[in-house]
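Just one chain is shown here, as structure tokens, and it is the form predicted alone.
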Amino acid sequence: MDLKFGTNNIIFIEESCFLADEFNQFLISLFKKLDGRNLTICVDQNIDKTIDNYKLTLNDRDAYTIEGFIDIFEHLEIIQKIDTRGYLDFNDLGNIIRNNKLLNVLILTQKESVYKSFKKLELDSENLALARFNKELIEWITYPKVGNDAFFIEKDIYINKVDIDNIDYVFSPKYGHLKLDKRIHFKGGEGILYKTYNNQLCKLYYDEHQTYVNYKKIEQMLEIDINNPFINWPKDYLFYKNDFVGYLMDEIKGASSLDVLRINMFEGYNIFDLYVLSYNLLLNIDYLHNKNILVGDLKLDNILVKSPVEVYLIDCGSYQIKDFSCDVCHPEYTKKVYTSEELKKKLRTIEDEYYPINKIIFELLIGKNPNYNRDLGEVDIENKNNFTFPLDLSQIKTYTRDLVLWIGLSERMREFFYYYFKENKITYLSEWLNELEVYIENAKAKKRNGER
């Protein structure tokens, strides 16, 4: 990627770029190319706090790498720190660019969320470039969504429909014939769960879900290597007289759903436990996202908990993998409400996943629905951008329990929630996990030191 520099140049560097391979060589060659021309390096205002957080979590290598770059820029007197609200609000930098048409600007970021935030500013400067770094500059480009159409068959002639109410045995190619315990069963949106041998569960689909698409999806899932004990992945197909009827999974014993825990006001869990629980839940979702798998049907009763560090994702057969969609939609956990028919034919994007993620974490940490209107004392079901928790804490006059918990969040967590629910600005899981890890380590350190 070729860059053009004039007499006045600004490079905004998002912190993760400093950790990229050979980034120091890029900066050396850049300084040589500029040859004394005016240069300002812009970084986030809170980068020193980021360095401290890395040190707190014993990530000294990254901490001292970033700190070394900042020290060099400060020595050269070319650094300017800009408030970006944790990379969620770039209006200050946008105004600098708008007010000086002669500036040559390079926005350098590894994070798609930062790139998208700049794109939304709709800056019309001809001298603005957005790039990421992987041993060289690579221009950020908005590609059309790939695989938007899901694998779908209008008329399914391949799968026979089976009345699952009259089945006593099913067959698994890996585990043989399995007897269904008809005394204990659990009904869901797609089918019925029955206990069988060796702490396993058989999920039998209702006839409308006994489809060739679901058969091929389970086939694909069985080929994916999932090495995470907290993701209850399908173990095998299930057949009845050679007809596909469902899949086999492990039973998670001694666990309660998040929905039940919420109804019981998280009895036995303190607020610190809920931060740890949130962190471990997001770790599991991030594991799936890194394999290009979306949960899709992400809701409280599909999450089981044994302890804050034992958080399980269940009902994985409905997940979106490759071009197989998740056609289950619960309106309260979806920003855009899709019909089942839409979801059979179209794939969700990863951005769709962030409404239930933010909603669930908010409810865990604050104890309220994010669309709870504090003035009216009820949830605004129709307007999912209605978010009444303030960034400016001086606006708080009455300290209700939910507002005390809101104040107890870190500043960045409040920003993550506020900018998502008010302005649809996504904070991706890597940043959420980092912030939660720092918060948890800080809490542990305070406890060790006898602080409250």
Contents of the next structure:
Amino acid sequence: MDLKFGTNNIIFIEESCFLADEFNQFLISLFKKLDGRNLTICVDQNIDKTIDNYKLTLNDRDAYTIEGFIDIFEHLEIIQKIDTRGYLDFNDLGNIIRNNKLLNVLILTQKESVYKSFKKLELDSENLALARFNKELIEWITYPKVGNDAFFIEKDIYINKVDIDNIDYVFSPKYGHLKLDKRIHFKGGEGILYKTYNNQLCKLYYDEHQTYVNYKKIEQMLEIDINNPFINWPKDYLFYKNDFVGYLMDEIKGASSLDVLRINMFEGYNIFDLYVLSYNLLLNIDYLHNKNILVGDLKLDNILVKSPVEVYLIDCGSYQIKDFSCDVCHPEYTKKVYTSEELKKKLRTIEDEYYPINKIIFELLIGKNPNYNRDLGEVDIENKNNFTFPLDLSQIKTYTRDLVLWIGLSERMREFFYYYFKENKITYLSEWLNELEVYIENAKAKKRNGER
Amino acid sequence: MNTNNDFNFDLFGDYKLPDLDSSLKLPLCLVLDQSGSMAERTRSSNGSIVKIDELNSNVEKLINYIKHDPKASKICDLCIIAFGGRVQVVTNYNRVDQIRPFKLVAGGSTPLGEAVGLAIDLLNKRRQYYRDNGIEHYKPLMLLMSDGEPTDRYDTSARICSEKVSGKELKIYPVGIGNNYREDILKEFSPYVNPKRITDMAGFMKLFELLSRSTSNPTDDSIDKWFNEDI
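Let me have the form predicted together with its partner chain next, following on from the form predicted alone.
Below is the whole assembly, all chains and molecules, this chain first.
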């Protein structure tokens, strides 16, 4: 990527660039190319806090690397700290660029979310470049945001339909014949769950879900290595007289559905527990995302909890893997409501998953639906941008319970929620996890010191 | 903890609000006809049923479903108003485990207008209670069932009800039982959803099964789809 330099130059560096391999060599060569021309290095206003947070979470290497760069820029007197609201709002930097057409600007970020936030400013400048760094500069490019096609067949002639109400046994290639305990069952959207031997559950699909696509999907799932005890991954296929009927999974005993916990107002959990629970839930979702798996139908009922550190993701047979879509959708947990037919043919994007992630974490930490209309008292699921919690805390006149909990969030968490629900700006899981970890460690330290 | 404000709250304290069993509610109101004609049989190709008996049996099943469903039992706030000769509040908004057993007895005229008017008054009061206590709620649901023509002035109630529905404050499901109900009048209460006619046991069962499903999953739209099926 070729860079243009003028008399006055600005480079905005998002903090994770400092941690990239060979970034220091890149800066040295850049300074040489600039050859005495004016340069300002812009960084986020809260970068010192970020360094402290790295130290707090014992990431000393990263902390001192970033600190080293900042010290050099300060020594050279070329640094300017800019308020970006935690990399979610670039209006301050945007105004500097708009007001000086002769300025040459390079925005360096490793994060797609930062790139997207910056693109939203729609700055019309020929002297502006956006890049990420991977041993060299790579220009950020906008790809059209369309979900890819899913594996789908119009006419399913490969699977014989089985009436699951009238069967007592199923066959698992790994575990042999399994008797279904028909006294207790749980009905879901795609099928029925029956208990069987050794703390295992059989999920038997209804007619319409006994499909070749689902058979191939379970086949793919069984080939993926999931080494996370909190993800209740399918263990084997299930057949009845050679016909595919569902899959086998472990039963999670002694756990409560997060949905039931939520309507019982998280009885037995204190606020700190809910931060720990949120952190552990996000860790598990992040584990899946790192394997390119999307939960798809992510909602409170598909999460079981034994304790704040034992948070299980269940109903994994519907997850989106490779080109197999998740064709289930709950209108309350989806920004754009799709029909089941649409979802059979199109894959969700990772961005789609961030609506339920934000909604669930918000409900855990604030105890209210993000679409809660404080004036009407109603959950307004038809208007998902109607977010009424303010960033400016001085606007709060009455300290209701939900607003007290809102104030209790860290400033960055409030920004994460606000910018997501109001402006669709995503904070990715890595940043969420980092922020929650810092919050939890701080709270523990305060408790040790006897503070509230 | 956030250091940018001096608001102090107990991070390690109890989360639960005092005197509330759930922070989330679904207000559901059944406005049910128990006029004299409900004691009659209605006939269809699937046989005949005594309307009031079928209604009693299905309302009981709905209450049992809500009672035993872990989510519905917590969130559903049920109100039942019956009209036959006079308007009777069988139960004001309440958790189903607080509702005492009852049986609707058919008799008298059909004061549908007064019944809906009362239902809206009680709903307004309930919503105010939610607001005062910081309880969030789903859009209120009203099931309006009648087998005949109103015998009172219903136009004001119909207009107010229709305005509430148009203003997205209420969802109404109008149901005509048998063959002698006034579809045009029920329609005046419901600007979006057309009245559904039920004439047999299967119709009653389907209606109450879908309504039960809505009490545990208020955003499930199966009941809306069923009402729109014949259109």
